[in-house]
Every structure is written in structure tokens, then in C-alpha cells.
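Have a look below at one chain only, the form predicted on its own, in C-alpha cells format.
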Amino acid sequence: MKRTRVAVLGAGIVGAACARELVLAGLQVTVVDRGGAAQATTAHGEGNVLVSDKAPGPELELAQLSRRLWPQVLADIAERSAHAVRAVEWEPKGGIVVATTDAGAVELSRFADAQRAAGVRAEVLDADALAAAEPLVTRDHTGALHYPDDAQVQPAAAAAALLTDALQGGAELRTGCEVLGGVMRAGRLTGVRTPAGLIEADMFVNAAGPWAGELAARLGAPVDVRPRRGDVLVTTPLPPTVFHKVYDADYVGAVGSSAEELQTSAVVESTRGGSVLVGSSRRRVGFDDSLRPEVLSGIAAKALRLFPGLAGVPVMRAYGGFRPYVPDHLPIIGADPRLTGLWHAGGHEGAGIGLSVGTARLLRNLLLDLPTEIDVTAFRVDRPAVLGATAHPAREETA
């Protein structure tokens, strides 16, 4: 019996998660990437698996689904490759959000009340409880909340574990294979052209992250996915310094903003190796990959308000990456109504690591015409924020 062939276009963590789900569902999967697996956006993330930064609504529901799935997925992979799962560095260490102004404390409390109504655990920390949880955090604060369900992974290792599991299940990986355009037959996308030749399949999943808009345009069905840059500082290894993911209350506003100008907020956390990751910034600069001193200094200044003791700690390196931004701040998951055979899984901006496994589960069920665990209406492709103004038809070829 011939199996349905699916080409997943993009080998970052979302593409890897989709490939794994589709292989487990019995489909014949080829993963295609113009570079290497997990070498672009995924490798430049912090590994966030968060519910704390999402207001009630569709994205929070997707985050809650993903948070439930992550331990299950890792346990399943561990049965076949315990080493791969250890490298993921899954840490359900929880998050702490700190307000440093009276207005920030009021807004943080209001935000948490709405989240609790949606099933999120958000616990108020008084000054003593905050000091016990984070001994080095500023004492100059006006409020703090603990989110016990926030977690962290090592992003490249997490993507590798998902992709390796897919490959062990029979998927094929083609790297260094850029998609140049699409081939249609009888109004359906049946192939993609690459420098290595034509790749044919029954369905194609656009999981190209920040490049999803460009890829979709090449296939004849543009979507409004743009790059939004973020930067992170990495300190030299330190003794135990930060014990949760700690961020200031401004972070939620930066996540939900559509502004093009630079926005910074403090996000501070330790890695297992002892380095402290210090973020974050958001700016729309196209694919300009230059590090800018004013951005890095803005990040550092915000972080020192939360952890004054980091002053003087050497910064070992800085890195930045592009996140797939959609104007309405919601992912794109599902079939493209303009081009049969094309599906989308992307647009998560800085939340793709955490949302990857939930996105993959939704995509699998949609592709197989099965019920989904949450309502996916808000993620549909044919919504005003997503569809491009013009579409250039893919090249029609006959068999």
C-alpha cells in the first residue's frame, strides 16, 4: 500500500517536531533544509517553554497543550535514545516575573488573574518568598509571581532529539537543499525545485521559520511572516546564581508589541553549564544580522535592574537570531486554501521552541482530518494578518 508522502520544508525545531509526528502517524517524510538541521533560528534561541508570558486565548491554549506534551514526547524518545533526551536538558524549573514599579505590579496582578481563570498556575511571592527563591534578585521590587509550569530546554539538542527520532522512524533528511520554486499539476502543488533536483510529495509543510514568507511566495502563496531579531548575552560560567527563569514585567508587553523600533526587557536564567543567559531584545530590521552595541547595552541595563550583582561579570559572547513574526502575533497552522498540497506550521516568533510539539500534534491531526485537542480556528491561514496581497502562480508542469 502506497504511503502518503510529505515534504517538511525546514529542519528547525518546528519542522523536526512535525516530521516526528508525521512519521509516527505512518507517513513517508522527507525533511528539506537549505542549510543544516537546527542551525538557524533554533540554534539562536533561549529554549523557553513558557505559559507565563501568554494572555488567555489561542496561543495560551497552544502553550498549555505543548507543556503537557513535552514530558510525554521526551519520555517516548527516551525509550529509543536515552542519550538524546539527556542532551535536551529538560528543566521544569519554573519562572518568576518581577515588577519594579507600582504600575507594573498592578498590571502584573491583573494579567495573572486572567491567566488563572484560564487554568494557569500563578503564585504570589512576598518579599521573603522571592528572596528565598532567588537570593540575588533585586530587593527593589513591587511585586512578584511564580509560574511553576515554566520550563527550559537546550534548543538545538531538543530539535536534534525530535529529528533523530523521526529519522529512526524512517524519515529522510536533505540538507544544503534550498527550495527555488514550486511545481503544480492540475492545480495542486506536487513538487519543489531545488539545486539538487525535483522533490515530489503529496503534501508540503512550510516550516521555514522567519523565511516562511519568502518560501511561500516562491511557491505561489505568500504569507505575511517577517523576521524580528532578538539578541542574547552569555556570561562566563558562574557559581549558582539564578535558579528560575526570571524576567521583568515589561517582557509581556514587548512580546505582544508590533512596534518596529527597539524594545528591550530583562530575561535572566542560568544554563546547566553555569553561564547566565541575559536577554532580551526585539527589533524589526529585516535579515540584518549585525550585533549592535546599543542593543546589547540596553539588554544589560535592564538585567542589572533585576540582578545588580551581575555588574562586573564578564560576558563571554553575544548572539542574535531571527524570529518569525506575524502581525497578529499568532502562529499559522493548517492547509493553505489557495494552493492544494501546501500546509503551514510557523509564525511563532520567539515561542517556537516551546510551542513546537503542540504545533506538530495539531498539524498531524489536521493533515489526517482527525479532531484536534484545541480549537485551531485562530491559527488558520486565511486570516487578514497572514495572507499576502499578491500571489505568483507556481510553474505548471505536466507529468
Second form
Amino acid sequence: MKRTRVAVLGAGIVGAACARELVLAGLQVTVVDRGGAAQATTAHGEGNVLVSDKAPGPELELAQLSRRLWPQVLADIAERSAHAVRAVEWEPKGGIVVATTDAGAVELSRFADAQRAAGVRAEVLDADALAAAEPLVTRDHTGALHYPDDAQVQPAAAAAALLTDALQGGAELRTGCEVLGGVMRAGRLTGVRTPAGLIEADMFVNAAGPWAGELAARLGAPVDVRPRRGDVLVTTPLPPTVFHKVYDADYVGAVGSSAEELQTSAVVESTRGGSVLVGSSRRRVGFDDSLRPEVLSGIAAKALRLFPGLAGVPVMRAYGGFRPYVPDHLPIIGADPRLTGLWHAGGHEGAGIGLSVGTARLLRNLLLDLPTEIDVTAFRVDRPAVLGATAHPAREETA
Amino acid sequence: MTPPHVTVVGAGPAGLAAAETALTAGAEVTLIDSAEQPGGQYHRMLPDAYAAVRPERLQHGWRAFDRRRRRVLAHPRCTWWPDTTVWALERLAPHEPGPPRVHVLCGPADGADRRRLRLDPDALVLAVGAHDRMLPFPGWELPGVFTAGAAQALAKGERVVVGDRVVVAGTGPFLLPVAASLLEAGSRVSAVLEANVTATVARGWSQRPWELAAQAGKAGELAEYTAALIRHRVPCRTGRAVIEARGDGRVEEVVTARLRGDWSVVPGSERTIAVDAVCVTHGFSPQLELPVAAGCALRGSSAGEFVDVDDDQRTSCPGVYASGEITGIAGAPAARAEGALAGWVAGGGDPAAPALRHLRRSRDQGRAFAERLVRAHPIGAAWHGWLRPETVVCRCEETDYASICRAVTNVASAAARVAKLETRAGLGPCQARMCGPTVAELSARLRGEPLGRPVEGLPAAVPHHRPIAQPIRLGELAGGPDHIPNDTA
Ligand SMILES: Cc1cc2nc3c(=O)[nH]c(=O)nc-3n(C[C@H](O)[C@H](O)[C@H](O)COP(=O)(O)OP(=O)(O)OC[C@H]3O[C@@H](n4cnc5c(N)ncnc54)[C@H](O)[C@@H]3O)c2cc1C
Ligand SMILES: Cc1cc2nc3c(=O)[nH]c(=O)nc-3n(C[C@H](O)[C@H](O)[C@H](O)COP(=O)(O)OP(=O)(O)OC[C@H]3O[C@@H](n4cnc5c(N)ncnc54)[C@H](O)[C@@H]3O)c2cc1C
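The form predicted on its own done, now the form predicted together with the partner chain:
Up next: the whole complex, starting with the chain shown before.
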């Protein structure tokens, strides 16, 4: 029998993870990207693998599945390419959420109760325990929780490791190859047009990150995925200063919100190189990459509320990217009912790194018609938030 | 009508000249430099404390410079901001006309209370210069290995000698003034080594090098350096390079070797020389982060990328002018001519004014000089032959050559940004200023063709993309800027 051919459109972390799962399942995989692998959103964000910021529901379930998979996947890859896995800098360091207002503390503790009921480990830290865990954190807090299961990766290296493994398994990568449109035969998508010629396959996975809407529209089946800008500050290397991922309880509010205007919330973490990463902002500005000092100011101010002692630390770099989001803040995973042969894996907003491996596992099972580990109804393509907008969302939003 | 407000960033030969002509054209000028004194790399000023002791001894063209400096700083329409760093340029929205907003930090870089200010000029002249480039070689991370520019800056600026027995190596006419400064400051120079073979140097400068150098105002100066080297009996060799530095905790000896025209090492030609310092230069890299932040188009050349300017020093970005080493490495006289043109036009002066003819001519001669410089002192294609797998390429992050090869030859991690994040080369405090061009060149060589077009919205992976041009403390950033209205600036 001829092997099923799958073309994964997009070589970010989501495409890389999908390619790997599909190759391991025995399919013949081609990964297509208009640029180089992993260089887009995946190389312009942070690498938090979080369960702590998710309310009970489908996204938390996907996060828990992914959290279980990450160590397995990395151990698996390490057998073939130890070097690639070392660069991933996997650190199950745990997260600490700090509330700085009374209302915030109440909200945080209610949030954690619900999470515990859903199987998340969340431990209350009293002032002494917090000071012991994070000596430099503000004394001016109203509550703190420790989430031992939060972890961290270096995202670009993680995507490269997933993709390296897929390539070793027989996948093919075509870079510099932009998908311009689709070719239909007998009512199904059988090929995509690129400047390098036609790429034919039995199935196509749209993993184009924040450009997923544009790509889907080119294939004739638009989905509403939009860019949401985020900026991150990087300090000069420091001696060990921040030991967990430490973030402000109001992060929880920002993730789920759609507000147009700028939002910032502090997420502070150190990297293996010694730099502290300070994130991040959320803005809807289309694909506008210009530096906005007032946005960076907002991020810095929030971070200092958590770590007042870092005021003298120099920031040596700032970068940012575009989170791919769907108006209901849930990813899209599954077959497109409007166009046979087209599948979607994307729209993870600020969690696509962490959720990539779980998403890939779900997509593999759906594609092979196997039962999935968790319920995927919430991620289906034919929901109003995904199909609602017919116009091109990214264009419409550009300021 | 209120006069236009021109902000000039950089007070080296180019920036100072720009400030002067912008004032002549009638503009209000704010002149900014992160240094305490004007002068830039060329007229690096001694700290005030030493100023009394004949600074002109180490300085060419000191008197003319000093006159210009006084004239500019004393001018009633000029505001001089020393110790002030431009840390960001903020591009305005497409419908707002004019150059980007200038964000600065005022006060010594190591001081505790720098002020954060913001300027909205009518025109912006960028004259931020270059820094010198050094290719990696085994042992270059040892203390005692200096960029030639750093050694010269210590000698000129602080009268500090880097060592007793020094080898100066690399390529380009900059070897000579560096060696001369070291001699003047009291070091013994054991050898000056030009990596290019005589044939390359001679071909590059062609038949009438001195005439050309004279036009660029350089002949007398070069002759003087040469005389100093002869006087001190310093051996000067072409076709030879330092290919390794060795020592226990700091450099104690260097290995030199004969090179072929392409800089491949001639086997068996290795020699060791005992030294306590080595100064190396492989040309200059323009400081392109501010032009890139402003959105200025660059032009590629065999010597690397520079800001693209028109006949009046305008960049592709409305209201932004560029002059000096960021447009091409052509020496101080050309930098001055470019600055004078840029300042005049930015300040509202008539681009057709007859007085500009002379400036344009001297700029064009400078450019011709620059072209010959590149031809006479290229970087040989086989230079990486002296690297070993364990040779450090990024000194900040201690990334070795083997890691870079591994990352860029794996298609999964070959994209410039991914390779950077995976190997960490360029992520450290110097933000790829030192290793960026080297890594880019090695990657291009190892990988072959580029991997595809840049991504919408996201910056192209050029080594000069540094939206935060200079470090700013979290506390300073959190505070927000004070706006300086134009009329009080
Ligand atoms: C500031 C910031 C912080 C973040 N922090 C975190 C975090 O801490 N944890 C976390 O889990 N997530 C985080 N994220 C989110 C995460 O980065 C994204 O969800 C994730 O990278 C998305 O991956 P992707 O593969 O879907 O998209 P991408 O990485 O963007 O990949 C899509 C690929 O598709 C290609 N493509 C697009 N159109 C076409 C076409 N027409 N033809 C061919 N190829 C095409 C693109 O070139 C690109 O390579 C953050 C994001 C930002 C911006
Ligand atoms: C290290 C070094 C040594 C040199 N020595 C010699 C020599 O001995 N003989 C010779 O003929 N030529 C020498 N040159 C070349 C010569 O210096 C140049 O031809 C000339 O100085 C170029 O002038 P410029 O105005 O373009 O730049 P520069 O003289 O480099 O002036 C640029 C100025 O911009 C300022 N600046 C940069 N960034 C910022 C910022 N973000 N904010 C605020 N201010 C900023 C710097 O402090 C500097 O003062 C040297 C060059 C270098 C780099």
C-alpha cells in the first residue's frame, strides 16, 4: 500500500511537533516553510511550559497532556540526538505566582482551588516560604502560590530538536517555499502551489502560526487567527537571582482578555545563560514591529513591582513577536469540514510552545482516526469563533 | 519662522562638522555624544585632568579640530549634551511626518542617576562611527589580546600602555597609527604584521597610491607613522598573521604564520614570538543599530553593509541623514566632508549652494580612497583555516566553532535567529557587535544560500538589529521620559 503523504505547512514549533508525531506514526511527511525553520513566532517569544495560568477546561487539559509528554518526548529524542536536546534547556523549575493586591490574592486563591479540583498541584507559600524560594521578590505581597509543574524550554532549540527528530525519521523539509494557493481535485485539496512548484499530498496541516488565517484563505477555507504583539526585555547576565518563573497574579487576567489596548503583566525568569527575561505585553497592532518605548516602560514597571531590587539591572535587548490567537482564546486542532484534506493546528496564542507536543499528539490521533487522550470538541474548526470572520482578519486589524 | 531643530548623534569628525554647518544654515542644534568630550575615535580627547599636557602630540589635525570644537560648543544656538547616550529611536506612525523620536539617557554610563529624555527633532543626523573588527583565532579570548582600536584608545585617551612587548597584526593602514601610538606611549613593538601579501596590497592601491592618499588628506600622516616605525626599527611584514595566542591565564606568546593570497596558512611557516600583549585589527564595522532602528536602507558592498545615502547624505528615511564611517570606511577627512554636507542640508541650507562643491569633491575622493582600501586589504576567504573546533567564536557566551558549524549545517536550526538562540553566539553583553559579522560570514559559507525571505512583521535577521541600542536599567526604563520641547532644547 502506498504510504499516506502529509504536507505540514509551517515549520514553527507546532509544525515541527506535528511532523515528528506523524513521521513516528509511519506517514510520509514534507514540512514546508516560506522562511527557515523555527525562525518566526517560535523564535520571538518565551519558553514557558505552564499549567499554572490556565483555568480548568479544555486548554488546561491540553496543557496537562503536554506537560506529561514533554519529558517523554525529549528523552525519546535524546536517544537519537543528545546534542539537540541539550540545547532545549528543559528546566522543570516550577512557577510562583505572586499577588500584590488584596483583591488579587482572593482571586488567586479562588483560581487555585478550582485548578486543584482539576488535578493541578498548587501550594500556598507563606511569606517566609516565598522569601526562601525567591529572596529578591517584593515583601509587599498579599499572597503567593507555588506550581511545581511549571517548566521552561528554549523555544527555538525545542522546535529545532523536534524537527531534527522528524527529519531523522524520514521527513523532508523545504525552506524558502511559500504556499501561494491550493489545487483541488474531486472536491478535495490535493496540492499546494509554491514558487518551487506543486506539492502534492493526501493531507495538509495548516501550522502557519499567526499567518494561519492568511494561509487558510489562500486555500479557500478562511479561519480567524489574528496576531497579538508581545514584547520581552532581556537583561545582561546576572549571578543567580530569580529561581522560578515568577509572575504577577494579574497575568491570569490578561491571558484570557481580548482588550484592544495595551496590557502588560510581569513574567520574570532567568535563563541558563544568566540573563533575566522580563515579559510581556499584549497588544493588537497587526504585524507592526516598531519599538514602542512606552510599552517597554510598562513591562519594566510591572517587573519592578515584583522585584524592586532589579531596578539597577541593565536591559541589553528587547524583542517581540506575534502570538497567533483566535477570538475565543482556544487553539484550533482538527479537520476542516469545509475542505477535505485540510487540517489545522494552531492559534495557541501565548502558549504554543508549551502546548505544541500535546497538540501534535491530538492531531496525529485525529488524522489516523484513533481515540484522543482528551476531549477535542472545544478545539474543532467549525466553531463560531473560528469561522465567524470572513474578511481577512490580520489586514482588518492593522493600525 | 522658527529655525528647524537638528539633532546630531555623535560628535566625532562627522558629527561635529554636521553641527557646525547646521548652525551656519541657521538651525537650532542639539549635539549628542556618549563620550564626555567631542572628538570621536579620531580626536579621542584626554580626560580633562590631562588636557593641559599638549594633547596635540598624539593627534593629527588637532588645531583645526580644536577651533571647530570651540566654535560649535560656544554657539548660542547649539546645545551640547555630553555623556548622553541614544538608547532607542522610535519610528513614528506612517501618517506622522519627520524623523524618528530620539530617546536618550543623560549622565555618565556608570552613574547612578541618569536622566531619561526624549527629543522630537525636525531632522536627525546620524554620525555614530564604527568600531574595529577582529576575526577570531585560537587564544584570542586571553587577557592581553586587544582590538587595535582599544589599545589605541587606551594609549591616546588615557596614556595607558597595553604591554611592554607588543605585536600588532591584522590588515589595513590602521596598523600603522596603532603601532605609532603604542611607540609614543612607551611600548616596544616587536612586529607589525599585515596579513595580505604584497601583491594584493600593491594591486589594490594601484599605480598612484600616494596621490590618492594625498587627496584624502592622508599621505603626510601615513608617512609620519612609517617614519616612526623605521625610527624604532620595528619589523613590518606583509603576508603574515597571528594565528594563535598562548599563555597561562594571559597571553605570553603568539604564533605567527605566513599566509597565501587567500589567507590560507603556509605549512611550516609558523614562528612563536614572546609578547605580553597583541593588538589585532581586521578593518571596521559600522555601528548600524541606530540607522537600522530608524528604518534606513542599507547598501551591501564587498566590505559589508553601510547606510545608503544620496548625494546630499539623505538616507531612505525622511528627515534622517547619515555621515562618517556608517556610510563607508573612508577616514576622518571624508567623514568631516560628509558631516558638513549632511548638517547643511539637514539645517535647511540650499543643497545647490556653490560652497558645497568642494565638500562633495572631497567626500567623493574619500569614497574612492575607501574603495581602494577595501581592495588592498580584503579579508582572505580562507581565514577560517586557523580556527579549530574548540576555538571560541563568541567571547561573551564562549560559543565554539564546532557548535556554530553544527547548528548552521542542520536545516532544522540553520536560520540565523535559531542558530543564534541555539548556540548563544551573539546573545551576550556585546550583542553580537564583535562576533556578529563573523558568524554571519561563517554561516553563509557553511550553509550556502539563504533560507527564504524575511518574515512579515518580524525583523530581518541582520546582526545590526538592536532596538535597544545601548543598555538601559530597568529602573530608568520604568520611569518614562521627560519630553524636551524644541524651543528649550
Ligand atoms: C512575546 C511572546 C511570548 C511568548 N511566550 C510564550 C511562552 O512563554 N510559552 C508558550 O508556550 N508560548 C509563548 N508564546 C507563544 C508561542 O511563541 C507561539 O504560540 C508559538 O510559537 C506558535 O508556533 P507556531 O508554530 O504556531 O507558529 P510560528 O512559529 O509562527 O510558525 C509558523 C510558520 O509558518 C510559516 N508560514 C506562514 N505562512 C506561510 C505560507 N504561506 N507558506 C509557507 N509557510 C508559511 C512561517 O514562516 C512560520 O515559520 C509567546 C509568544 C510571544 C510573541
Ligand atoms: C577605534 C578606532 C580608532 C581609530 N584610530 C584612527 C587613527 O589613529 N587614525 C586614523 O586616521 N583613523 C582612525 N580611525 C578612523 C577614524 O576614527 C574615523 O575615520 C573617524 O573618526 C570617523 O568619524 P565619525 O565621525 O564617522 O565617527 P567617530 O569618530 O567614531 O564618532 C562617532 C561618535 O558617536 C558617538 N556615539 C556612537 N553611538 C552613540 C549613541 N548611541 N549615543 C550617543 N553617542 C554615540 C561615539 O561616542 C563617537 O564619539 C579609528 C577608528 C576607530 C573605530
